[in-house]
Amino acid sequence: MIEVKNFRKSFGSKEVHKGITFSVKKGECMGLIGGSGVGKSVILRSLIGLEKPDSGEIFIDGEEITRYNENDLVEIRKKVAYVFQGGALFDSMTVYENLAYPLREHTKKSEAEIKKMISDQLGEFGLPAAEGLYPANLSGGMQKRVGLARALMMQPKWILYDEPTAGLDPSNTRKIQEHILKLKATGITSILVTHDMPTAFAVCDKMSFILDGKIAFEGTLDEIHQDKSGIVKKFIDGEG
């Protein structure tokens, strides 16, 4: 469903990728983790082509996108859902016409159309009376959930969550978990970018682990805990 092959991006003189290779197959949650400047956030964007590799190939489902102009590319974000960090909400927007927007953007729905998904979504991420209410309004986890919330006002194929629970306290990161194992079991893929490692082994499949520019470790879970080298349980112990 989405395979990355040989991705190579540098930054100035520094070469970030140096020929980065996974697969995520359907219906998989993969976590892609690795240390603070390893590129990958970069990655992720690069899956729906707001970056893009210096070389290599992104396989979309079968259809390789690095090539692609902005017109093919708004059709793969129709798609492929982006769950940004901080929520990406607009600030001149209630909640309701953040969700509202890709629908009047991307689709001849009509009104009652719409409102009848946006109290749908709402309902299910348990924000039934924020419709009215401003960015500014909601707590850091309410405004992740918004953020999910309207990432998947286009039944996307696929999500990709990036840093979905930093700086949440333990309740509302249980509640973003509990969301993404939800989403898992109506067969999304989905590939996870992260720092919070008890919410990668809780919502992940398998993971793979950058390390100087490549995959240094891609496994499942039990892999990881039975690999003999210990690369990733060094770098969860913050010894590598």
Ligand SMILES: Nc1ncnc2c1ncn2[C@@H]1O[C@H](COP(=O)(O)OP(=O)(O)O)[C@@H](O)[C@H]1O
Given for the second form:
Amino acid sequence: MIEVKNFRKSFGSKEVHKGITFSVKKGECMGLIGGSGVGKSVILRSLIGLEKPDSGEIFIDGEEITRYNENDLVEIRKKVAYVFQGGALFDSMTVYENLAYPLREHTKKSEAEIKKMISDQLGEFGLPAAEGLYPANLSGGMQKRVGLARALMMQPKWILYDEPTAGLDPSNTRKIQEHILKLKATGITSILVTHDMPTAFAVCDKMSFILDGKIAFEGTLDEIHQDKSGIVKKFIDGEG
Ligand SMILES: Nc1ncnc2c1ncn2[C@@H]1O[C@H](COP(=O)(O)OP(=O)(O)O)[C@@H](O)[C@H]1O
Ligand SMILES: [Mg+2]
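Beyond the form predicted alone, can we have the form predicted together with this ligand?
Now the complete complex, all chains and molecules, led by this one.
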């Protein structure tokens, strides 16, 4: 379970988060929706301790993490995968090396075990031939899939997706949706940051909409469809 309570953060004189509260139950996928610059990525980064709110609390499995030290945060980052906007692959490493990196860094697995895990994972993602390629030689869609594949190497309990379909064509978007749904079926808890509303509707159980530093609306898909306030419609029409 992930809980964010009264999250506030300013950059300089700009108050970005004015008290954001939401929770995600085990096995749920929550959409965190909002226009560019409303602070979605800052919230995701704060969930793994890469940033801290000025005030407010973040609970992961009941533990408040904003006061964690770097060592404790390393443990959190093993369990909570962050699929970065753009994949964030290491450009100087092959796909194989990129996937091996977290395992070599954080586990004592043998190279033979690592090799087997990578070949299984790349098979799962339809990328068996990509092992020896460098990120620069991959299409945008492949980079995003490799980024997701790498995030899964540590078998996380939680996944934070930061705009995983941004810039993708419909076929690659569908592939990412299928992976998210498949992972959800295994019981993984996730947060999907996006403004790709069709994807949000395809994979999320519920959504929270950020507007002007606050959650302007939250609800299940049914509640979203029935929203009479007009807030959700604005987001769907791209005016949110
Ligand atoms: N390190 C930083 N320094 C200064 N301003 C920042 C920093 N990180 C984020 N911001 C500001 O916070 C706001 C929210 O950023 P971000 O979370 O990246 O938005 P989103 O992901 O919703 O597009 C932006 O307006 C940005 O200018
Ligand atoms: Mg962002």
